[in-house]
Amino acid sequence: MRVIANLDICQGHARCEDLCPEVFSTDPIEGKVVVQVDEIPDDLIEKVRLTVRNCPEGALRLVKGNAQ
């Protein structure tokens, strides 16, 4: 599984980074989400699901494989 971030709607609250810093960070210039891994490790899937649900703008989406 992997995460797709919609940077057009990300407002840079950084809740994703607070909840799951193993996968998310914030771009220091743009102030928007950066997904740090291509594939979510199995042991972080539930944590990432929680993070996706808690994005205020709904800018994150969890997908299987190479889906867009």
Contents of the next structure:
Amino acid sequence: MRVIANLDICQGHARCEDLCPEVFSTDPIEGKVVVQVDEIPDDLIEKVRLTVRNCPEGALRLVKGNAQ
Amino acid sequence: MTLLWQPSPPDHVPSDHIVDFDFFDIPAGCTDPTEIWHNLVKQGVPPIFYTPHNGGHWVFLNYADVVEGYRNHELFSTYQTPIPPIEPFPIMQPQGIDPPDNKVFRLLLSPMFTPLAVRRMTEGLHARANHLIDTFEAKNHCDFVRDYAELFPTATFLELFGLGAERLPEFLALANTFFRSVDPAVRAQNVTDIYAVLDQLFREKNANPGTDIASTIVQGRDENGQQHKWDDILNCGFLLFVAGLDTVTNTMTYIWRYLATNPRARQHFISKMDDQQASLIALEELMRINAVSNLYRRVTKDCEFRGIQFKRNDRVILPNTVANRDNKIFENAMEIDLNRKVNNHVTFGVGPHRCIGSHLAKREILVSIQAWLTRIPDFHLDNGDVGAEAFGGAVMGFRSLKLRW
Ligand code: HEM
Ligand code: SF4
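Mind sharing the form predicted together with its partner chain? What's above is the form predicted on its own.
Starting with the chain above, the whole complex follows.
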């Protein structure tokens, strides 16, 4: 599984970074999400799923497959 | 002078959508100004309604409509929005500018307020919290608003702006008049005074720049490499003053009132002191429940929205406190759950104007909770005081909260 972030609608709330710093951080200019992990390890999938639901902008999606 | 942004008389409003509601009017004896908003929902008024008070404006009560009000800037603009309508009104940079032009100042400010930037401020915030607590800890009581919640964000503002701590009384006085005075003449003079202080400050930073926020704003360049317009620079400084002081003060005051009456909540924060994620989740729930700001929008064109006719220049209020307790969105919306799993509150707004200062605000509050609970783990309302001098409007709160330990 991997996470796709839509940077056009991300507004830098950083809820993702707060909830799951293992996978998400934010950039130092606009404070938008940076997905740091290409393939989400199995033991983090539930946490990432919950984090995706906590993005106030709906900017994150958890999808099957690896990063291209 | 021609007025360009005045709302129409409410002929277009269906009579069953008109409610008699004045959001500045807090009934005597009421100690929680958010209640006037929640009562609307209890009374079952339409989720989109119009009130003739304060120049006439709409109110959105559903979370989904509030979010649309934030996101759909083509229909709901932040340009020229004051309620009651006042013209001319300073255009706050970047809050009062619609996309895409809002980007210029938003990009100028955002690097100074990212989570990374705020992490670097944490030590200083801790020191400030402890320093303030030093001034009253041994007395075993304080007025939380006067002795802490007003001072903390104002002192932080001074430091960020590269101003000396000796100017705290001057800024406190300016802020207090700005946020509290109801006398139009006093208010007008106060705005003039604030702009004069900002003008002097930015001139000094222009001549002798440092690494502070005021210097960064004044050194910002537009796409042609020119300094931004002086008015825009002043209006950006003014916005930071307006946006970052009273909001934090009143949010803190609400939170401390809750903590004073909830030993289990205090215990929760104490037991999670070393668990950053759990602390942030609990803080986020306090932010959901204690949403002190009501945001304004102006309708950009005659249109139909959710089956209702709106006219160009109609004003709309987005009350976050109501949206945050919409039971269509939040499970057990009225309950405070410090472990809440999904919490997409709108306390800091959403969309293009999402609060730039949210990370700083949350850090100020969490650092304060932790410093306070480390030193004063048990405290209660003094003599059953539940807060006094409640006020409504764009930012809600109360002016005094006596605590004892
Ligand atoms: C608990 C405290 C705070 C609350 C509840 C709050 C709330 C908000 C909200 C709801 C907005 C959106 C405005 C809109 O959509 O029209 C906003 C914008 C803004 N806030 Fe805050 N705020 C807080 C603290 C701060 C602090 C500490 C700062 C700065 C140091 C700050 C700076 C700003 C700025 C610059 C904007 C405008 C952003 C833009 O238009 O792009 N806020 N705030
Ligand atoms: S929570 Fe959503 S909007 Fe906020 S930074 Fe993360 S992805 Fe972006």
